[in-house]
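Coming up is one lone chain in structure tokens, specifically the form predicted on its own.
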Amino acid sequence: MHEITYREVITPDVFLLKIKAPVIARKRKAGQFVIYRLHEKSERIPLTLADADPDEGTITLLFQAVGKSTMELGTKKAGDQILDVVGPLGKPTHLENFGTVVCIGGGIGVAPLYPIVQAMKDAGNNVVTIIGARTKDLLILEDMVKAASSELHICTDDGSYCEKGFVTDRLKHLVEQGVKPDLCVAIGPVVMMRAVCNMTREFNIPTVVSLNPIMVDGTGMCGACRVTVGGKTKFACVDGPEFDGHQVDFDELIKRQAAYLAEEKTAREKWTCESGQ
């Protein structure tokens, strides 16, 4: 069992939890993933974690109630237990000084974003962050990415804050202003993610992307986090979560996506029905 030391409501369907977990606090690296399992009726989420704190024994998960399960994780409070959690999973981030890296966070992919940018950071790059939300009111960690970050630029799809537009704008001004980045990583929806790539190819910028949301069983055995990169077929779990983002088949990807949307609502509509949230 996992405790929950802390809850946060960030918006009405964002939450922060940290959870105690010494061991996964000690071991966890930048782009590295949980799995966890509420109670023994619950099925298995993955999730990113967003940060650690080996001296507290604590791992922290920020999370966007979607589906019936972050829904029921969303409500949980401090002192709450949790089944199991485990981790980490995954291939952590590859770190090295490349120089100068953009990193493009977009809406609850600014969460797993953060970690990347520290440790980018720490690598001794000059780190570029962009972050979007469709509004200010679901923007989230900005403080945070700001102090990570050598330079932090915002925007809103509805112009709410700062700059009215989406991150691909932002990105397209930088570098014809003259940034160069010699890597860029971008981590949000799929279909933003497509559209980073689409630019970044353009540009000739390498560009990493991590594909976490299609992931079930965590470990390779389900095969439902298959996902087409360069041709040969991948699993994210094992062979990522972050891929080459120019060599992914991001057309299939959202197909796989949108394969079980009916169950999903049914589950979450029966949840909500029978817990009366």
Second form
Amino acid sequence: MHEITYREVITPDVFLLKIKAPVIARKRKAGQFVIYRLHEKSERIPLTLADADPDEGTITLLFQAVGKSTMELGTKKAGDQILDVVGPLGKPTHLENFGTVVCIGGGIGVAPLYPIVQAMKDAGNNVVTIIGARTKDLLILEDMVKAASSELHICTDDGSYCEKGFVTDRLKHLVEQGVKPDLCVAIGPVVMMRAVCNMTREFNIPTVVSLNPIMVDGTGMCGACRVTVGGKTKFACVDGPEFDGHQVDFDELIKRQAAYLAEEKTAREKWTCESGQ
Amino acid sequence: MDEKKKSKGLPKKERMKIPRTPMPEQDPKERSRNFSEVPLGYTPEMAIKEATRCLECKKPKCIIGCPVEVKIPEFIGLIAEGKFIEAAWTLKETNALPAVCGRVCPQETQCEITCVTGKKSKPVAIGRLERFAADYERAQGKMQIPEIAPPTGKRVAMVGCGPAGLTCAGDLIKLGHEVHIFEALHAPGGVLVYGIPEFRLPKAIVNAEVDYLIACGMKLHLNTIIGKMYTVHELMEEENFDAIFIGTGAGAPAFMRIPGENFANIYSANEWLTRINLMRAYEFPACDTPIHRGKIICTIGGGNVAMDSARTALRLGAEHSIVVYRRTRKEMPARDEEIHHAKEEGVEFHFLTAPLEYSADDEGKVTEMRCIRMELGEPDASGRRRPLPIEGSEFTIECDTVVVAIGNLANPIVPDTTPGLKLNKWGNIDADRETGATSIPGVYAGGDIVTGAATVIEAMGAGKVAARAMHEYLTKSETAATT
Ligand SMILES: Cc1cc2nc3c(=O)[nH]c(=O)nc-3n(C[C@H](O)[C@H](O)[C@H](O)COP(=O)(O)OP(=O)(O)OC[C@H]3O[C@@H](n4cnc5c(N)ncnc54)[C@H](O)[C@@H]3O)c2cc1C
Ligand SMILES: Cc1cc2nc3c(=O)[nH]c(=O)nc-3n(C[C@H](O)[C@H](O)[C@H](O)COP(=O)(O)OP(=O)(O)OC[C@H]3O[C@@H](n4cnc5c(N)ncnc54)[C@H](O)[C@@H]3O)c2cc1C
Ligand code: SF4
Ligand code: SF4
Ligand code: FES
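The form predicted together with the partner chain, contrasted with the form predicted on its own above:
Then the entire complex follows, led off by the chain already shown.
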């Protein structure tokens, strides 16, 4: 059992939870994730470790309520318990002083990006961060990311805040202005990561993406999380979740993520109806 | 006592004439749509009758076939006398999980194949009797806590809570060591709970066995992945364990690497069975984990895992559950009983057939499998005749779900995070078969992580061997430290 020690509603469907998990808090590294199971009947759901406080013995999760399981987690308050939390899972981010690193986060992807921004900065990099969202109200973690980055650029699809446009527009602009990234890290919706990769391939910027296929065990046992990278099948939970974005088969990932759309709808409707949410 | 006199009184010749007692089973039509156990177990009368068939040989051949050397004539003799609880205790002297082994051991190639009765008629049903005694004990609630040696002050860690780790844990507890067992998943039992389906091995049985070990003093840590939360070296250096046993199993699914294998609704057998067994996806939406309920489900492979997958497919409501295997019925590695049960339930078989590639619809969901017919050539390294493709024989099988059950490889997490741990060329841990010792002093290994995918009882045998060697290592270092 893991107690929720703190809860914050970031936007109407994005939540921040701090959860007691002292060993994970001590051991986790940037780029890693946990899998939680809320109660006996729950699914196992992967979420990135957005932050951790080893002294307090807590980990921070930031998630968007998109379906039954994450909506249910979103209703939990400080003092409530989560049945299982396992981690830290996945390979940590490869860190070194690359020079200039452009970190790009879209939507909820800003959450998993945040610990990487911090770690890249700590490794001595000049970290230029670009974050984007559909609209102002959906933008998350602005202050925290700003404090961790060397410089921060913000854009919204609808222009309701800062620059109007996509993160890729912003990246292009920066490169045209003479910024020479040695590495790009992009995390967000798959279509965004694909667009970033198409652009950085043109500019010859090595690019790392963090993939979020459907997972079950998270230990390399089931193969649910398989993705094609460079023509080879990889298991995102043990070989990733970070991969060379220029090698990833994004179309396959999109299709595999959509495998349970009908079931997810059933689950969501059943839950919304029963919980009165 | 009357029973005893009757059975013991029977001359050998007469006993040989008693036919093997069949096991009552759920009706195939009915059971192929439910998850309840298929064989229903012997009644006490049936057990006594079957036990009477055993000749209680002076030099029992059956024991040679059993990897943990269960005292077979002894426990069967007790059943014949109606001393069922005593029979169970005798079993437990050498086998910590008799209720499991009685159900899943391939007896026909282990203990029963060497039984002398089998020469003239059918061998004694050792497995069924083993199951009967263990079930009887559990039902009576008469689980006996064994005598436990005084504490040695030594701490040992088991990595992986499958049959290998559980057996090693059980033996080391009895010797007075403090035993902690670490399991990556949220439930103990390894393949026994996430792989082997409820209709073949009810989870309550595995849980009862684990509870028994906890009652003996084993400390269970679920949701703890060694290599991620603690490395093997950290367990020794920071968490103060004096010795470690690695029993992490062969948990990484193999794929065929053919085009289209990553289309949606193509599962590894591990994913398929884990979703259904461990996550209870068959109860969706009452349970949250979904599974694709296909109409035509093809399973690739011919082992126990394939049989379990194909029989599970029927229980999920498949109209056709088809096994595609590249050799013939004769070469199938699955147990006879499983193949027989699968056929009875309506699983269809395409022998001498190998998939070449998959096709999918616009959404990326599998729609058909292109196959080629095979013929058998010369025997290969495994002694089985090698399947060879017949040119120009390609054809397609329509399907909406595929389960790939062609084997499991070593899971890389522990090997990748344990510098100095010697592996063989397949990525399995290189451990001494006589002791379980690895290249790191104090670190032992056994079960599927060493042998590659094998059997429950062999994994248990390896756990036992390692426990003996670890005990020696622990007590030796004790004397070394005090002198
Ligand atoms: C390694 C990893 C790290 C992750 N980190 C975070 C995180 O920090 N914060 C966060 O909010 N989410 C994160 N995710 C995604 C998160 O796991 C999914 O949103 C969650 O599983 C959805 O479950 P659900 O039952 O609530 O929704 P479902 O009902 O399962 O799905 C609802 C919708 O989300 C889509 N979806 C389903 N699974 C995923 C997935 N794995 N990724 C993206 N979309 C999905 C579905 O197609 C559907 O449209 C991460 C995923 C992975 C694999
Ligand atoms: C579907 C199926 C059907 C089978 N049917 C039969 C049968 O009928 N008869 C038979 O004799 N055999 C059968 N087998 C084979 C048998 O189950 C295995 O040989 C046996 O379970 C191996 O035991 P083990 O203890 O070595 O490993 P496992 O049972 O695989 O257990 C290993 C455990 O270690 C855990 N683990 C892995 N990595 C870590 C880590 N890093 N940290 C912590 N924990 C970890 C795993 O989660 C798992 O729980 C079957 C196997 C399958 C898959
Ligand atoms: S443990 Fe298995 S092999 Fe040994 S006697 Fe029992 S059923 Fe036979
Ligand atoms: S070999 Fe057969 S008959 Fe002889 S003791 Fe063993 S089980 Fe009984
Ligand atoms: S989630 Fe099962 S192998 Fe990655």
